[in-house]
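In the form predicted on its own, a lone chain appears below as structure tokens.
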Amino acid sequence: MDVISTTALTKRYGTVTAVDRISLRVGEGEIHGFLGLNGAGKTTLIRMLLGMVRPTDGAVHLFGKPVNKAFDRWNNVGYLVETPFAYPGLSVYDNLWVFQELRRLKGRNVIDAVIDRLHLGRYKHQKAGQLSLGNRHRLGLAKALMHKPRLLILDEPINGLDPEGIVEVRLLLKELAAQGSTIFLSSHIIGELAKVSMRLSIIHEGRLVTELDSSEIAARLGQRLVLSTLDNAAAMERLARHGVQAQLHREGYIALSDPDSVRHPERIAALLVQEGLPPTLLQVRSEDLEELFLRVIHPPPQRATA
């Protein structure tokens, strides 16, 4: 069953299209990563999923039901959108007590259990307004998890967390998915999304660019030959003279992506030695995830064919 489905979902603000005809499917028990740069339209889409923003066009369904005024499954949904809200003058415990009352949750240990799960015990009696950004996000996650929702929608949940907190959230999400929860996870940090997501959707300028299963990500990572010489500018010029396309990487080395250079680095080395510019570095490397992401959202121009 699709827990989340959108069909040609669109949101326009005047002449600005924030979300442009996005169709998504998220299955039960899936951790679905939603990746994009800041301003790509991630939060706008999440707000439409939660009924906070009305779409200009298209439709949203959660648990097979349309998200509209008659939608009655909100008790199955937990969410954290942007900066989590809390009553700054109330303690962590009292904020959670208010949420427990609003949700009409029963049980004496509900609050203590979620405080333990999010490692908020030492801040239990601290006012929410005095918490660090990372601990405000922990409190937001605690509220999202208190009622044990079947669907968890999270927008930048690791924002402000220290490395230990990031690992804790990562393990928590995997545990929840193993127990049957469905998680829709939005972020601009590709490395973290790739570590937990079963499927990854990439959005850019409001449009869905591509979707990848976790097993496909490694296969999509391209390879390139990287090299350096004592004079990279001269080496670039000599390579171009011999018809070898190269780019100067932002980290200072020369990168060659054509398959022939990757398969036969010795030919490039011999050419540079012949030109009096022997390589001081020569190595075949795979792209990292950030480079894959940039290549997906900014594909190279197609070369004209005769």
Given for the second form:
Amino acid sequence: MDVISTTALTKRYGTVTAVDRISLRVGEGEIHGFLGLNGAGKTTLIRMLLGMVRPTDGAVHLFGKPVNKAFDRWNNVGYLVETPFAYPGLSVYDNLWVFQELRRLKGRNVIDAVIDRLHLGRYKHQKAGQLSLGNRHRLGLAKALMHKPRLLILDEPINGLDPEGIVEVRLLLKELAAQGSTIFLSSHIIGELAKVSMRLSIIHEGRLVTELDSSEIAARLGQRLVLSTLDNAAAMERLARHGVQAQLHREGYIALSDPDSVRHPERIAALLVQEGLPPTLLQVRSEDLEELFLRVIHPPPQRATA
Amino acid sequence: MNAIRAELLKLRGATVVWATFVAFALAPLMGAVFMWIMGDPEALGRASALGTKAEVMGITADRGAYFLILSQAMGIGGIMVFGFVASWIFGREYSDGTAKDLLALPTGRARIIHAKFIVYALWCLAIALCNLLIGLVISQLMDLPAGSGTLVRYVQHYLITTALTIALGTPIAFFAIRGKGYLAPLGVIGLTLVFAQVVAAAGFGTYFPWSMPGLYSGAGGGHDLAVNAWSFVVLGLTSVLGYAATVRYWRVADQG
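Having seen the form predicted on its own, could you give me the form predicted together with its partner chain?
After this comes the whole thing, all chains and molecules, with the earlier chain placed first.
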């Protein structure tokens, strides 16, 4: 059964289309990364999943049930939307107590257990307004996790966290997924999403551009020949004269993407030596996720065929 | 009950709770000073402006006059203090950024709003009862003469004024959640206070909800002349509309 399913989900604000006919499926136990630039429509989609914003068109189902006023599975859903906030005058414990009441959770141990899990013990009686950003994040996650939800929806969960906090969240998400929880995770930080996601959706300007699972991601990462010489501008000119297409990267090196150059770097090296510009760097590199993402959201123009 | 407990928990350690009690407790203390001056011819002579005002209003130093002052403070000052309470309870969720945490929970959205209104009413009632208690103690300590009515009648008048004032908090709650914070409701309170004075001075206060508690309390010089059954109907309708609009907005509006 799909834990999350959306059908042609659309949200328009006046003439602006924030989310445009997105159809998604997230299966049980999956960590699904949702990647997009700031303003791509990630948060609007997440708010629609949680019933905070009504779709202009389309439908959302969680656990096979439509998300509407009658939806009664909210205790199976934990969420953290953008910056985690808490009642600043209440202690960490009291903040969690408020949500224990609102989630109607029984048992004295519920709060202490989640405090231990998120390493908040030292701050248990500290007012939330005095917590560091990282600990406020932990408190937000504690609120999302205290009822042991089957589905966790997290919007930018690592924003503002220090490296140690990022690793902690990553391990926590993997642990939760191993225990059978489904995690829907949005972020604009590609590397982090790639480290945890089993499946990745890319959204751009409100539209779902592509969906990839982890094996597809590796297959889609292209290769290119990266080189540098003592005079890259002159090297670009010589390569062009020999009909080799090259790009001068903003970081200063020359990149060649045509398969022939990637397969035979020695031919390019020989050509440059012959032109009196021996390479100081010559390496076949795999495209990284950032480059893949940029290529997906800004595809190069198709060449006209004769 | 869970939602009410959660709302009560949110008041823990909130300075604003005690601030409202202290601010409103000034009314019985100022009333006591007024009574002391009225009861002392020498002090009255020194405070000539106060003496003239008291003469115009026909106030004497007795228990009836003292409780009339308490009721008037409730009918006019209560609109401001209770309005502030409603602004805080409903607007804080936006100012603190916690509103979104209340929208996808097993406790329904309407229940959370009902609980907020219950806590609002309890908080305001507690302030009113606290002032009443302070008033009773002061009137006993000052040994004020009974006046023309009975104590039960004075307390009844005070409590009805309190109920009318509390009822006017519901539209303020609506402006707090519609304006997503404190600013809009506080602005509305300021405007209603100005309009309440202007409309009452123009002679239409009988049908203006925010003038009505003040007029009923006797601030217009005798409540039985200033209000009628329609005044209660208009105020009641305003309150019900405010309540319904708050619940509806919270349930159906996009919370972005």
